[in-house]
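As a starting point, one isolated chain is supplied in structure tokens, in the form predicted on its own.
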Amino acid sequence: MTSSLDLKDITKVFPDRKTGHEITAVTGMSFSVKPGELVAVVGPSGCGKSTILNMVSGLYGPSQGEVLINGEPVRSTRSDVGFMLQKDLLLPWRNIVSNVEFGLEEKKLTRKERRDRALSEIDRVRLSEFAFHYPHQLSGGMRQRAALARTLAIDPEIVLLDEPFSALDAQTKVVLQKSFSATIAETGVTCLLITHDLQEAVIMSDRVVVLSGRPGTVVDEFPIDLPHRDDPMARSMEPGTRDYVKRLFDTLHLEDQAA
């Protein structure tokens, strides 16, 4: 089972502490993920992305509004929800197979079930032959797909995703778009995506979000009209992905224009 996501009328004000004032993230934001669905926000920098994510993962509530995961409000840190950011953020003393259970460790399960879940969840991102290897001895994509088992291995219902693939070279990040979108498919779980990368946006995601700068809120919102959700290399050949892709630019260069 996949959960819906619901962002309604969201408004999220922080003190500033250097001036005395208020920064208001985002106001009046709203937009949906649907059971499966995986949703790319994008938006120049400042305009709130992380904020969104941290109020869905439960870290901190919005100030005006509602956020809902399958029509209840999150008021707290969720264990259906699961979260993979820019770093791996992979425990340097523990091997890959133990990083992977870490998740694990406060669910009911033996120490076995513990390890096949992990160990399975390792073989999804083909990194069976490195289980018992240390984070220092795998690459960077390498890291982070151990960071997607990782985060795969509690069986959430939503994956959060913070820019995941910003730190990889050109060649690393294709394979890893590619490797994740198949991944993801399979499994079918809901993902919010948030990315600086035009093109990720469009060959990653069913639908994009796009915000305003700060305080950011929706300026606008499609469907990606494209086969191959599952392969993004396959998805950024097809004819119509540049145009999406420059739409997105257009609407970003009118919205610094008017900022």
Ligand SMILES: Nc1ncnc2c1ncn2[C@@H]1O[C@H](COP(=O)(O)OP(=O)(O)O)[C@@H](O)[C@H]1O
Second form
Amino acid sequence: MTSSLDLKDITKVFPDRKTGHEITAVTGMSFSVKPGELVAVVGPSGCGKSTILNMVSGLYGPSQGEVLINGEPVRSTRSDVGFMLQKDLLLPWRNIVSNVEFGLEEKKLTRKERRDRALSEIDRVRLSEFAFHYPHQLSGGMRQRAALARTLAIDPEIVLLDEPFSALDAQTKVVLQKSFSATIAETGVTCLLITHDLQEAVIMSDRVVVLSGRPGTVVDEFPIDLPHRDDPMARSMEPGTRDYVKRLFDTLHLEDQAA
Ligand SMILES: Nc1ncnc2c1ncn2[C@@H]1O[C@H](COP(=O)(O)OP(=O)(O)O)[C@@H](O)[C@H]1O
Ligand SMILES: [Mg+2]
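Form predicted on its own already given; the form predicted in complex with the ligand follows:
Let us now look at the entire complex, which starts with that chain.
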């Protein structure tokens, strides 16, 4: 299944219990993700990226504006939105297949159907050999692949990825970006990828949305007109990639910032 996602003029204000003031995390934010599209969102730390994902998953609503999935407002937490974070959140006492089955337990499936579904997702992320291993027996990259299998096992309408590669070393990251992109392209699922890695945004997405500092709002948005969305390594070799990365670098005014 694959769905559209629309953020329509979203503002989110949080109360700040310490100061009694309010914090506006995002303001007047609008953008859309078409069915099957992968949109990358980049922006400075604290500009409301995780807040957006929480609103899409229905954890809480916007203060103003609307989040629409297939044209329907999101009103509560949704079981058809898959979430993946920087931390894999695998349960250490469950083996990989049982971790992947976890999200399926509230679905009406027999044990055999659940097991078959889990094993086929594990096969898709090339972890069949490790299906009966425990998370601590796997590398960081393998654990993130297991987390992706768990996310996809619920057959989500939309997958939200919140900096899923940022805790990995540089080489593992490249390998994982490649296997994620191939898997995501194979499923055709709609994706929102939060990242602070500008190169990653360009090589993995169909379109990039650039946010301002807090309160976050859209300051730039453009399609990535390059081949190989299913193969970031190949796309990184394309001559046009550098220009897109430069555009992001310039829009975010990174040259003005002292490290
Ligand atoms: N539940 C919350 N209560 C109060 N303030 C919050 C809450 N969640 C986020 N914020 C504030 O909103 C802003 C955006 O946070 P966040 O979405 O996590 O940013 P990002 O993911 O872009 O780094 C930050 O200033 C943060 O402190
Ligand atoms: Mg965040």
